[in-house]
Structure formats: structure tokens, C-alpha cells
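To begin, one chain is listed below as C-alpha cells, in the form predicted on its own.
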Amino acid sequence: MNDYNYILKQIYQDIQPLLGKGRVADYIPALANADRNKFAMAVRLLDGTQFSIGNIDETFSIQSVSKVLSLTTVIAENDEFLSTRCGKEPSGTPFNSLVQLEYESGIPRNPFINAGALVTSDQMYTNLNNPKKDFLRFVRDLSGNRELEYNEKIARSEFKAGFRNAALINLMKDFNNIENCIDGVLDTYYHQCSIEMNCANLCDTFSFLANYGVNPINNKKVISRSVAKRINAIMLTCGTYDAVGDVAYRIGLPAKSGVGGGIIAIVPGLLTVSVWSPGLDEKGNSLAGIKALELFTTYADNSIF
């Protein structure tokens, strides 16, 4: 068995030159002052054993990492969603691009670019009686942490500054691919992105994907094994914006990143590993976080390839 304490200590030492570098997601005003020197990393084995290093108690908004969770609620109810309202192919364009959406008649390439996540939130808005309350309950159940909350300040900040997302959703509404009130869907979307966790919470929340659809915390089935396989596949091919090829090459795990600096990665049948550092590279992924995960799969020898 790997000595994960030793591995995390080695990674923490190796990534020090990257801390303080990159840019924060300052286009979201509430994230503009994030400290690029912060770093945390956690590992959770399926038996519940946990390892961590760095600023592990610090919480951060998970941002686009939440798109995996909203997708889970949707395709658990409707496995045709990714064949009708949204695709499952890498986009090859920035996560907030309008161009591709226009050419493809309002059908987003995948559920992890912003347009796809907005369609997912729209479907979730249709499916759930109280989308914000029900989604938060779902995430709390996955994590085993009843204290998880939305950050209202961040949600409001994103709503006020989200002109590009407003353009995306209005364009899709024009193509008849948004069913509900635009402001209601945007509010749901921004709230899901604002959920705050630390790295240990993130590992706990996503453990069901490492355990083939069953939450190892309470042994409850969340989704089928087949759906878990599909979500992991989309994370591998679409989960890190338009850097998925590079991330697959360097890390070799299903992963989802967010512009808050968090990344979650899955080793099916074994563990979840999360990392957080707010300094982002040019693609919007955590600069130190991507390197840390590359080192993790190298030192632990547990890429899926």
C-alpha cells in the first residue's frame, strides 16, 4: 500500500515554487482577493482512511466542480439528457464561449462548459420541487456533512457580474433549449457554484464515483454502476475546460476543476483525491493543483492508464 502521508509531504514540497503564481478568478468580484499562496490536498480511501496536507481546514467555493453533482441529479432521473439537450464531447473552445453554441443550434457540447451546466441547471429546476434547497440537501447527504452551505455573497457576486452566462442562457432560450424562467435558472446555477467545502469535504462528496455509484459513507446507492462509469468518462474527457487532453496526458484520472481553485479526481475502486490552490493557469485550472495531481499519480502509480 502507498504511504500517502509521505507522498503528500513530497508533493507539498515540490509545488512550493508554483504558489503565489497564476491569476485568480477576478472576473467574479467575490473571488478577486483569493490568496494564491494557499494550498491544500486530501486523499480519501474507500474504507474511510483520510490523509491531508496544507491549508486543509480552509473552505472555498467549489464553482464548476458542482457541475458534476448537478449532472448526477439529472441523469439519475433521465439518462437521455445527454442525447437530447446536451452533448458529451469535448468543446475545444473556452468554457464560456458563445460561438460554438450558435453554430450548433443551442445544444451545448457537454455538461461541464457553462452553457451545458446552465441546461443541466434548467433540467434540475424542472425536476426538483425546490431546486436550491433540494440540491443542497443532496450534496449534504453525499458528503455526510449537514453544515455545508451556499455562500450568498459569492452567489450574488456571480449573478451581478454574469453577463456572459446571461447571454448564453438567452441564446439557448431562443433555440428552445431552456424550459424555465431564466432568472430562476441562473439563481440556481450561481448558488450551486457557491457551495463551500474544504478538500476533505470534496473527497467525501465524490466518493460515490470512486465506489461505482454507492456512497461508502452510508452504503446507499446514489446512481447505478453504469451511470457512475459515464460520469467518470465525461470528467476525463470534458472536466478541465479545454485542457482535457493535457490533463489526461499528465494526470490520467477523471477530474473536474473549478475557477475557485479546487479540483477533484477519481481513482475508481480505490480513492478520491482533491486539491485547492486559487492561482489559475491560462485555461482556468489551478496551476499548483494540476501539478500536484500529476505528481500524485506519478508517485502513487495509480493513473487509470
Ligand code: GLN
Contents of the next structure:
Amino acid sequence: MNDYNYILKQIYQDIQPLLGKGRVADYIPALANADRNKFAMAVRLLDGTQFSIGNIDETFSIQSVSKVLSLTTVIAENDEFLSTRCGKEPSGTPFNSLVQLEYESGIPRNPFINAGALVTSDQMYTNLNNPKKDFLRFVRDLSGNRELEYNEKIARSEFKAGFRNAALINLMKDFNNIENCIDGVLDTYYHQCSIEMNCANLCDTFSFLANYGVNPINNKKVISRSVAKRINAIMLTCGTYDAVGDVAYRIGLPAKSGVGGGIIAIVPGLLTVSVWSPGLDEKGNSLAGIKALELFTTYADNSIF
Ligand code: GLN
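Here we have the form predicted on its own; I need the corresponding form predicted in complex with the named molecule.
Zooming out: every chain and molecule, the one shown earlier first.
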């Protein structure tokens, strides 16, 4: 077996020159002061063994990483969702782009760009009795951690400054692809993005995707094996926006990033690995985080290819 402690130490050393570099997601005012020198990384094997390094106790808002979790709740209920209301092809455009959406009549390319995540949140809003409460309960169950919370300050800050998301959802409403009231759906979406975790929580929460749909923490089936395969496939092809080609090339794992600087990646049948560092590259992915994952699959020799 790999010596993951040794591998993480090596990675931590190698990424040092990238710390302090990149840009933070200052379009969300509450994230403008994030410290680009911070870095944490965690690995969780399916048997629960954990390894970690760096600022491992620090929590951060998971942002777009939450899009995988909202999609999970939706496709468990609505298998036609990805053929009717949203596509599953890479967009080739930035995560918050409006351009493609008008050409494609309000049907987002995939559920992991903002437009697709907003339709997913709309479907979640239709499906759940109390969307914010029920979604938080779902994530707590996955993580095995009852303490996880929304960060109200971040959710509010993003709602106030979220002019692009407001534009995307209004355009989709005009195309009849939003069922519920816009403010309610935006509020749900911003809250899901604001959930705070540390890297170990991220690894726990996503372990069901490494374990073919069954949460290894409590042995509960979350989704079928086939749906787990599909979600991993969409992470591989759409999880890091218009950098997916580069990420598949360099890392070779299903992965999902967020502008809070967090990234989760899945090695099916083996482990989850998460990383956090707030300095972002020009595509909105953590600069040190992507490099760390590239080194991880190189040193541990465990990409899916
Ligand atoms: N909450 C962020 C937004 O809507 C999520 C984007 C991201 O993490 N890429 O812009």
C-alpha cells in the first residue's frame, strides 16, 4: 500500500512556491479576504483511515463542490432530469457564462456550471418540503457530522452581489426552465454553496461516490451503482469548468472544484482526496490544489487511467 503520509509531506513541500499566488474569489465580498497562503489536503480510504497535512482544521465554504450533492438529491428522484431540463456535456465556457444559455434556449450544458446548478436547485426546491433544512440534513448524513452548518454571512453576501446568477436564472425563467420563485431558488443555491467544511469533512461526505453509491461511514445506500458511475463521469467531464481537459490530462480523476478553493477528487473503489487553498487560477480552480492533485496521482499512481 502507498505511504500516504509520506506522499502528502512530499506534496506539501512541492506546492510551497504556489502559496500566496493566484486570485481569491473577490466577486463574493465575503471571500475577498481569504488567505492565499493557506493549504490543506486530506485522504480517506474506504475503510475510514485518514491522512492529512497543512491547515487541516480550517473550514471553508464548499461553493460549487455542493453542486454534486444537489445533483445527487435530484437524480435519485428524477432520472429524466439530465435529458429534459439540463445537459451533460462539457461547456467549454466559464462557470458563470451567459452566452451559451441563450443559444441553447435556456437548457444549461451541464449541472456543474452555475446555470445548471441553478436548475438543479430549482428541482430540489420542487422536490423537498423544506429545501434548506432538508438539504443540510442530507449533507450532514453523508458526512456523519451533525455540526455542519451554512455560513449565513457568505450566503447573504453572495445573494447581494450575485448579479450574474440573477441574470442566468431570469433568462432560464423566461425559457420556462425554472419552476419556482427566483428568490427562493437563489436563496437555496447560495446556502448550499455556503456550507462550511474542512478537508476531512469533504473526504467523508463524498466517500459514497468512491464506494459505488453506498456511504461507507454507515453502510447506507445513497444512490445506485449506476447513478454513482454517472455522477463520477459528469465530474470527470464537467467538474472543473473550462479546465476539464487540462485537469483530466494532469490528474485523471473525477473531481469537483469550488471558488472557495476546495476540490474533491474520487478514486473509485479506493479513496477520496480533498484539497483546499484559496488562491485560484484564471479558470476559478485552486492553483495549489490542482497541482497538489496532479502530484498525488503521480506519486500514488492511482488515476483512473
Ligand atoms: N457560489 C459561486 C457562484 O455562484 C459558486 C461558483 C463556483 O464555485 N465556481 O458563483
